[in-house]
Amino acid sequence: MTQNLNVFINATRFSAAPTMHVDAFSHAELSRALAFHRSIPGYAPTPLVSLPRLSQRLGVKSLHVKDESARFGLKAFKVLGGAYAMAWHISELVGEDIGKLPFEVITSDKVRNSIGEVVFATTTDGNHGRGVAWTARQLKQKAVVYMPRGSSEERLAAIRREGAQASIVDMNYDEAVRMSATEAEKNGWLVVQDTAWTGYEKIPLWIMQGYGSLMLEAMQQLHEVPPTHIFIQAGVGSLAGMVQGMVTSAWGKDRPKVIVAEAAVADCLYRSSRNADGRAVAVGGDLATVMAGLACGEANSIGWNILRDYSTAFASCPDFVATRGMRILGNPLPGDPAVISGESGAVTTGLLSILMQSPAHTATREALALNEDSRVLVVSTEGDTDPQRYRDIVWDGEIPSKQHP
């Protein structure tokens, strides 16, 4: 049986007294990670993606897409959050600001001789992982990395070849970060997560300020114009918590409208927006869907209060849409170029395809103000990281798009 996309568009019935503050998502706190992520070698911005005939196509004014496949070599944004905390730890352990620790200096034998070991843990779908791995392995430190049945095999041998005890275990992604936590506390290691909870939230708010790195970056390459709306998929909300904080600072009542993109089976935070006392809602089960990197049915904590708060629109994604958004991509309209998109990173432009384009979704569009003067950017938070599934789906047609009304 056919999911059907669902948008719930956000009565902000929380923006006149929110309670949750958007300072650590300012232009001065993400310009420290971004200057961090500057000293690593093989830094560069990703590309901002200009699709012109997509855009027309589509009846808006632009759409810019921020292609993150690019990320280090990694085919993902994920390691800007994970090496940015894992590195404000080791900071701490020195008992320096990070400012004055660049990745030369706090990757080098004189630090890590002065700290010891260190093992760091986490739960993943695979790119937060692979970025934990990789960082480690530039720390000289070693790394244990769990990850949620279903994984793709793929993606375990990647996080692998970064030097990192890696496995699968038989467990929903939620049930794999409890358990992970468990056993950092058991043998001594640092949890690395994105998720936050009560008594762990200072290493949560580190990876998301990491992340503004892409948002700092997709300004400047937008000449500091903001869009008029971002899509930004969300799988426990810490990308989307840190796109909704960055914007309300910078720009507070006149800030883009964010929507917020999840996998259906997966909607926490579309369940959550929905829920009338503003309490964040779990969603359990096995969480199958093809985008694996939104597999993810509890909200980070620090997320949801900001999404909550400011948030326009969420939207529960059935897999066709993300599938949708992969082969738009991958298969432009002359004149535009490709972008390889894998499935968690396509769903924004298949959302933004199907408001667009579907008479079922006429309100919507209307109530979100879709038109033709509206400046959209989407973020494609990962390439084909797992090549085999991208070329099933792009190439061989598996899960059909056209299921939308």
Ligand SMILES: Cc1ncc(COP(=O)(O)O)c(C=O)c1O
Given for the second form:
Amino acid sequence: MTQNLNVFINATRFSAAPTMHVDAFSHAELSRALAFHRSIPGYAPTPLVSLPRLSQRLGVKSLHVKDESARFGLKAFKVLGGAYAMAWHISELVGEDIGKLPFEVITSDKVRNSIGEVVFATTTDGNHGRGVAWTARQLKQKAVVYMPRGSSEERLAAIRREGAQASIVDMNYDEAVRMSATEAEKNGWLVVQDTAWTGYEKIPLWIMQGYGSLMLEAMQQLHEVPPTHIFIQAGVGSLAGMVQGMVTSAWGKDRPKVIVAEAAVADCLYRSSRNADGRAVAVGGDLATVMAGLACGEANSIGWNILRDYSTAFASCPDFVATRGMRILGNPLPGDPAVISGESGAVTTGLLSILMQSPAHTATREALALNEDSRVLVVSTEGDTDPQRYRDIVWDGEIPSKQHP
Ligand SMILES: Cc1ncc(COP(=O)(O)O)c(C=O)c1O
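The form predicted in complex with this ligand is what I need now, so please give it after the form predicted alone.
Once more the chain from above appears, this time first in line as the rest of the complex follows.
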């Protein structure tokens, strides 16, 4: 392992005049998504787990983990976005506001018969596609799902079990996104992609707003007292962009500090943040990392603009950061509950632990004002979505973190 953990403090741009509006992530907008999700049978807020012993050990005041492994039985937060965007699309076909179309109505035979067949197409590392496939099944519609080279067979099988036509293609994530958009165009399918690019913004914005439900739930669980720091992981930056947009909209200058964590091999936001002209930088190649959900080398254009203007820091995290986080959460200190957190889910806990405990990161810790007054929120965005991989890492010690600073 040659890679190091690198953190860039976004101070230069932080003080510059922001250009991005965050109204799309206001409380009112995100509440519409939450109202829709609440209408889905089986809906329950995912747990917000407090880890007092760990926070004491790390030297922060409190640490809360929003545990998305419990989301609709799908083990990841992603369905929040796909389901909301697909519902919006159908509500537009029907000509009704989404507020008037709860899940029961949108999945009814009446709506199905009135709109006819819709084929939803997407590219995924696993979690997003599973959410799209699950939603398509509820809507009695079809889903075509592509997965990049190196994708997990277990994750592929989980998507097929939801009834989708799913396959692994010999391309990286970003190439597969472009291919699926072309295939969709040819076949008249609707692209439900969890990232935006110029000219493709409507559906990804709905997806980002859909993710907002997890933040509204977390704030309710925190009795509306904002944390001082939020650590959030990013692939393309849709989730992180929503988090940053939401806290900026809600608290303005008094917002929590947001620290964005990426997989080092796919650290497009970290690299973009260091790019003097503020334009997004793409990362190519195989993007091989245990953090499958974060293996995306091209930023969401909406998310990047918000993160560039408002985020506190960007971290480029080698795999050992994620595996350390998985082991910490799965093997708690006495008195703390265990959280089953997958590779992409645990990287933020791993990052916090290293920043707080490693002498090599003292300056970063101080620059971020991470100390005994800090109230930290992390989101465990997935559970053991690849159970065998989870055991290889947590039981058998794959990708050790001991020797790394
Ligand atoms: C488990 C998990 N966490 C985090 C992310 C990152 O989200 P985004 O691509 O919006 O940055 C993903 C994306 O698929 C994911 O599956």
